[in-house]
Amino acid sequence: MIVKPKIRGFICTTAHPVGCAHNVQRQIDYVLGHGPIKDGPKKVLVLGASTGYGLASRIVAAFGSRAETVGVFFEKEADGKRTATAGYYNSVALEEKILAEGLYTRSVNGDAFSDEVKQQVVEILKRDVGPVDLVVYSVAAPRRVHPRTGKVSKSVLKPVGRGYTNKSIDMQNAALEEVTLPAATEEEIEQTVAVMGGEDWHYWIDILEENGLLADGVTTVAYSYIGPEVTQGVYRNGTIGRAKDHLERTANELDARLKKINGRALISVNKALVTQSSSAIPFIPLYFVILSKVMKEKGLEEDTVMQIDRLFRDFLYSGEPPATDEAGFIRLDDRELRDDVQAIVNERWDQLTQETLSGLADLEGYQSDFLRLFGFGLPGVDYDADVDVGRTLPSLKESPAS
């Protein structure tokens, strides 16, 4: 099949195989290029680990510190009509990559918030790991099933208390528009914690501690955003903001559990970045391409490879205790908030016009970032071959799921 993209609303419906491959690739180059972590972790269990942080940090776990790695994400393999999709590809070329460093790797492709999944890993675990001394909950989800009560849940993107309204951007045309998001209701900003909140995250650390799954000084982080003032009526006092409060609050709560087994549980709040997930809330696009721009400009611009690698290198496996704010959280958005970048930014929000977009945001780097998700646009890749698109994920050839 010989595959392009296909562009349809936030998402792209098609993912090229070759071009992931290439993009793991990208990021593991990066990873080796700043040799061995000392005294990272071993054995590592990433929830959400195809795309996006989850993928970086199963990347830098595996390349930094050779870790064993077990992977759980739920993603759509090729139908012989439609390419899987792009974390799909990713896990598959991730994998390929740390076999052939001769480490073990395994990953999970199922519903991650299911009781089923996790007995699933839990059964891998036993057999093959052992305890882990590092839990990445790197989640992002638009519904949930919970899996004692059976009720369904759908996150929204909306603003609490009122209506929002602001400037946003119709990326496929690079059109700047006003938009109006109406207030949540009170069952929708239930439902968006229920599936973007802590409550999995807490079930996951639930059973590994009941099968003994967790190892001595056992480290757990999930993954958050803040942002700045001119997100913060979509975004931080929003409904995501609500789940993200839930995420935070749950830290504490497993911070205060694993100190008896000399554990610990952090929140690394991390900069905007071009996700699939960041792509879909309105407003975001549009001050990330102008962040993007500011960013670049000082020299000061990290993917999400480098800012995991920054992680793990600095914060989580320095040696040190985790330097971190007045409300426990890691601050990897600290070049994204400093003063003169903010400056610049609003300076630049209300300086935008639909003649002054281009000039004053990054929108081709945008658009490259985006599309290199999806496989797209990555140098060295023949995007006229005819490729295979089925693939298979290698731990699954060897190894049957239990």
The other form holds:
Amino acid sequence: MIVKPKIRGFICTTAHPVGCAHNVQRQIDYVLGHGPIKDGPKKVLVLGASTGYGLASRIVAAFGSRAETVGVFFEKEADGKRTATAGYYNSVALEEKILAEGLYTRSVNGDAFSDEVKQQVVEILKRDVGPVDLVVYSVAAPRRVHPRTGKVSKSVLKPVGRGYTNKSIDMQNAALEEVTLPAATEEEIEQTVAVMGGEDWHYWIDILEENGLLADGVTTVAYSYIGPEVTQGVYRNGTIGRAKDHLERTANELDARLKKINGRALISVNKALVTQSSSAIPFIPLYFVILSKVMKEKGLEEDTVMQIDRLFRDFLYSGEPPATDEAGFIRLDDRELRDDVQAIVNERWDQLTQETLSGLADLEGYQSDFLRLFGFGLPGVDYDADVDVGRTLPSLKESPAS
Ligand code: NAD
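Given the form predicted alone above, produce the structure of the same protein in the form predicted together with ligand NAD.
Now the complete complex, all chains and molecules, led by this one.
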């Protein structure tokens, strides 16, 4: 099949297997270029391992620390007419590269919220890996079926308390617009917390602990976002912010519990980046295109793998207790939130009009980052070539339990 991008709203419905493999290789090269991580983790479970921050976490664990990795994600395989999703191709490519290094890898493609997938992971760990020393929670999902009540919750991105109006951008047409979002109902807040809060992370730690699958000194980390004043209305003071509050409280509870096995639960507050999840949040892409231009001008821009590589080397495995803010969070968003960066972002935000947009914002950078998420626009890939889109995850081909 000759695969071209097909954009629908904030999603691309096709993905290029060769381009995705290039993306993965680029991240691996970055990690290898920084040398081995001393005293890094050796047995790692990554939940939400196929794209964005979770993919980067699996790459840093495997290639920076030569860890055995088990990755869980929810992706679609190709079905004859359609390509697989980017996360599926990323994971195929990553597993091939991990196996070529002689390292263990295993993936589970299914709903991380379900008891079945949790049980499957427990069986894999018991059979092949043993207790894990790092659990990364990086699931970002639009919905969750609660494993105990069967209730279906949907994550919505709305302000809390009152409606919110601000500038936004229609990325497909590069058009500046004013968007008003109505305030979320109590039910919408509750459902967003059910999907993106900490309950599922808690359930994962519970089942791993019950089965003796948490190593002495285990670390678990989940990713959060705070962001600047300009996104507060829809993010931190919105439904997703309520979910992040819950995730952060969960970290405190887990941290207290894991102390008895010398373990720790941490929150890493990461920087805003173009991922499949973040491009769906109203206002955030506009903030992002302004931010990334400023950060590039100042030589401060980082992508997912740069952030997670820094998380492992400078915080989680630096040999010292990780530096945190007063709330106990690791702050990888330190460069994003620097006063000098935010002062320019705010100034440019105020100056935004349709005419000034292309000068003040990195629209081209956004478009190319977005397409890259799906394996398009990468140097060295022949996009006119006929490619085999029907790939299979190597660990599923070989494993007796698959
Ligand atoms: P992403 O969309 O790139 O990745 C989400 C991952 O979750 C994928 O691997 C996907 O397959 C998996 N997933 C979705 N539903 C699932 C399910 N039901 N079962 C199993 N796996 C499932 O997202 P991301 O932007 O990397 O976000 C990861 C975390 O990082 C989130 O908690 C997010 O809030 C946080 N974060 C993101 C940003 C950002 O700007 N992108 C900034 C700070 C923090």
